[in-house]
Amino acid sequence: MIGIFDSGVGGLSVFREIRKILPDEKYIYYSDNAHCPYGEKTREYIVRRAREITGFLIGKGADIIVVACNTATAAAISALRDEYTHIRFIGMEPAIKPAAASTRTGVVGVLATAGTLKADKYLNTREKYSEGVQIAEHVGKGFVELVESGHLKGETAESTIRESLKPLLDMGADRIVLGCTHYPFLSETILAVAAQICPGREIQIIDPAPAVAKQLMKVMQEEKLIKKEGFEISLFSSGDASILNETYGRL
């Protein structure tokens, strides 16, 4: 069984890509929305939550776990791998490499949480792939809250997105890396706002979820964990489950 967890519903954007290539597996998804967002939480807090959720997922039968949260990956995945040596963990990777390889303006914009942008994992990736490319960064202020409240379109969503997106576009960015699993649910609005700010510029969004799905499948093949027993998913939430159920329903 594949366990997936995130601070909220954002990890469903990763699940969506996983199911495309692993359609006949059993899944268990945990939304820690009672403690969402993780972006401003301390590393110790996030590690503690990740441990509790991991124990829950293993208790429900998970034999591989996707940490479908950039902030939790940066803060906790090393600790989880050290403690749960019998379980493989798949984390989120900042998608700077494909963005840097495809940019035409030479400027890559990164939208992420504050926790992700200051984490060693992100900083190391940025340093590795930023040669010859300018990396512009901004916290997606209020983005997680938009997704968790179901406000993916409309004036509120557009104004919130514009505040964080415009500085990146003003610097010349034509590739926008989404460094939080909640953000793909806002992709349509992000592109619409980008078109308003920079009409004529070819803006592309870079979502790391497809690459994470491929890595999961590779590891499951290596570990002989692919069972093809028929699709099934169980959804759990540490808080109000209504947004989780509604978001999953839209998928």
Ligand code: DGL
Contents of the next structure:
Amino acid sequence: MIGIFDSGVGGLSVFREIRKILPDEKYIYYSDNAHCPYGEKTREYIVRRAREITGFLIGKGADIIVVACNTATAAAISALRDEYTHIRFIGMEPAIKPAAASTRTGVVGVLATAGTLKADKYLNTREKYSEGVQIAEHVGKGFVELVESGHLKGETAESTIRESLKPLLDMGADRIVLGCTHYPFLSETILAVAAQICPGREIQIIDPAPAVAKQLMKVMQEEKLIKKEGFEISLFSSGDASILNETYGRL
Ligand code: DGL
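Next up, the form predicted together with the named molecule, please; the one we just looked at was the form predicted on its own.
Expanding to the full complex; the earlier chain stays at the top.
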């Protein structure tokens, strides 16, 4: 069984890609929305939450775990790997590499949480793949709250997005890397706002979820974990479950 967790519904944007290539597996999804957002929390806090959730998922039968949260990956995946040595963990990595390879303006914009942008894991990825391009970063301020409250479109969503997106576009970015798994739910609005700010610039959003899904499949093949016994999913959340059920329903 594939365990997936996030601070909220964001990980469903990763699950959506996983299910496309692993349609006949059993899944368990945990939304830690009682403790969301993770973005401004300390590393220690996130490690504690990640440990507790991992224990829960394993207890329910998960034999591989996707940390479908950039912030939790950056803060906690090494601690999880050290503690649960019999389980493979798949984490998120901001897609700077493909963005740097395809930018035409030479500027790649990254939207992520504060926790992700200051973590060593992210800084190493940036250093490794950003040669020859400029990286412009901004916290997606208020984005997680928009997604957790189901406000994906409309005036509030647009003005919230504009505030964090404009600085990246003003620096010349034409690739926007989504470094938080909540943000893909806002993709349409992000593109619409980008087109208002920079009409004529060919802007693309880069989401790492399809690459993460492929990595999961590769590891499951190696570990002989693919069972193909028919699709099933159990959804759990630490807080109010309505947004999780609603978002899942929309998928
Ligand atoms: N979905 C998350 C991420 O990928 C966490 C967002 C948050 O809780 O602040 O970073």
